[in-house]
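Take a look at this single chain in structure tokens; it is the form predicted alone.
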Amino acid sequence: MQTFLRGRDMITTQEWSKEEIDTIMEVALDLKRKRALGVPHAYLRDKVLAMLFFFSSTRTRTSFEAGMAQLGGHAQFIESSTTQISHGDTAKEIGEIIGRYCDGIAIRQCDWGIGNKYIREVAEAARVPVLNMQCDVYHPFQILADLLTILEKKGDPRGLTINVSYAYASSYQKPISVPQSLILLMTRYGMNVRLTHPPEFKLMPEIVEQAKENARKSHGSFEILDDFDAGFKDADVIYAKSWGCLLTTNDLEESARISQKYTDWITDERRMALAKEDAIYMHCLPADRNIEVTDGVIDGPNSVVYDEAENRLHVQKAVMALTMS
């Protein structure tokens, strides 16, 4: 266990050592146990987290606000379009000034080619930890919750096969930050990681290369497939979700037209039957029901999506307690 993580930014898990991530898991389980038993754990009394949102949120906002309250602190909700951020405040000014008012800054900025750069500019200027609530490249807290869920449901992840797959959705062209963060973290834990997607839905090549290197070091494996059904075969974990073909086109309408070719990429009962009998189905939510996944799967016995969503709360509290205390 690493005992000195105060002041650390969490922008991507790739910048934390495996031992440090193991510490997050240990602390998250301890905080989860304390909440279940009603044991007070106000480790951040009188601390304030500024939460800056450029994109709407349900689970992220609710879990961060609840987590700060349970840790004895306060979370400020700041919406970019209703503040001077929308017409004047720079990333440097946000880091410098809000970093003096508050004890941590959490940001959700998913604009393609902008989000991660903005968060890093704020972090460079801030004197307090900066937490990435999702950007165009990474979604670290979702993936930490995913890891905790796999540890709880499946035990030691080494040697398990996870299928990180594209799935069709009609709602909007979603960021690629979830699959990218998934392949980065799960390859560090010795899993056999399958990345399954149509040819137009590639991930960033540098992220893929990092995942390959992670797999080599952890004695796991990493492969890329383009056959939806093949990704399910004998998998222990199914994580099929939609993302946009952002490396193929910057035009969201064109991306939506391309995705129409893959409307049959839906996780249904037949596909789940291709996986191992005790395979778990995961999704970061919200899912396009009966388009991305059938009700029978997401509400079925193999689904762990609600436990997965709950674990957002516990891993976020762990990182906040470790970095902001």
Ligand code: CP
The other form holds:
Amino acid sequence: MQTFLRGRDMITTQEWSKEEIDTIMEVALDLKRKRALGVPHAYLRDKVLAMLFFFSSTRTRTSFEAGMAQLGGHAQFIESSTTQISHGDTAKEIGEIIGRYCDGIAIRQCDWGIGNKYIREVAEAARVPVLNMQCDVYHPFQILADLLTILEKKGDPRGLTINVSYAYASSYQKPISVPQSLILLMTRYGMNVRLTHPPEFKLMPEIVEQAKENARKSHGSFEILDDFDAGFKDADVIYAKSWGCLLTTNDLEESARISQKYTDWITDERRMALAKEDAIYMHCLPADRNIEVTDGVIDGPNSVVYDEAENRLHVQKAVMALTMS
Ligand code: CP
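Hand over the structure of the form predicted in complex with phosphoric acid mono(formamide)ester; the form predicted alone is what we had up.
Every component of the complex follows; first up is the chain already shown.
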């Protein structure tokens, strides 16, 4: 167990060792148990987390805010448009200044080609941990919650097959940070990771290469498919969600035209039946119901989406307690 984690940033799980991630899982389970039993766990009394959002959120905002309160501290919600950022406050100034007021800085900045760079600039300038609440490249806290959910529902993940798949959505070009973070982390836990997407929905080549290398080291496997149905076959975990064809085009009209070719990429009961009988259905939410996934699947017996959403709270509290205490 690696325990000296004070001051560390969480920008991607790839920058944390497996032993350190195991520590996060253990602490998260301990905090989950304490909350269930009503045992106080104010490890961050008098500490303050600044939460800077450039993009909307339901789960991330509420779980970080609740988590800080349960740890005895306080979380500030800062919507970027209410700050002086558009009038000149640089990433360096945000890191330097907010880092002097607060004990941690959490940021959501998902703009393609901008978000990760911004978070890293803040981290470079800040004297306190910087936590990535989702950028254009990574969504580490979602994926830590996903790992905890798989451990709870399935036990030892080694040898299990997870299908990380594109699904159609009509709402907007969603970031690729969830599938990228999933293939990076699940390949480190010896899973057989299947990435399924149409040709236009590729992920960043450097992330795919890292996932392949992770799989090699963990004795898991990594494969890429372009057949939606084939991705479900005999899988233990189905994680099918929409993302944008950002590596193909930045043009919104063109991306909408491309997406229209794949309106039948919806997780439905017939496809779930191709997976193992006890397969779990996961989604980070929000989902486009009856477009990405049918009500029957997301509300059905194989779905674990609410336990998965709950686990955001526990893993985030674990990382905050370990890095900000
Ligand atoms: N899954 C997730 O990050 O949800 P929000 O966008 O609502 O925070």
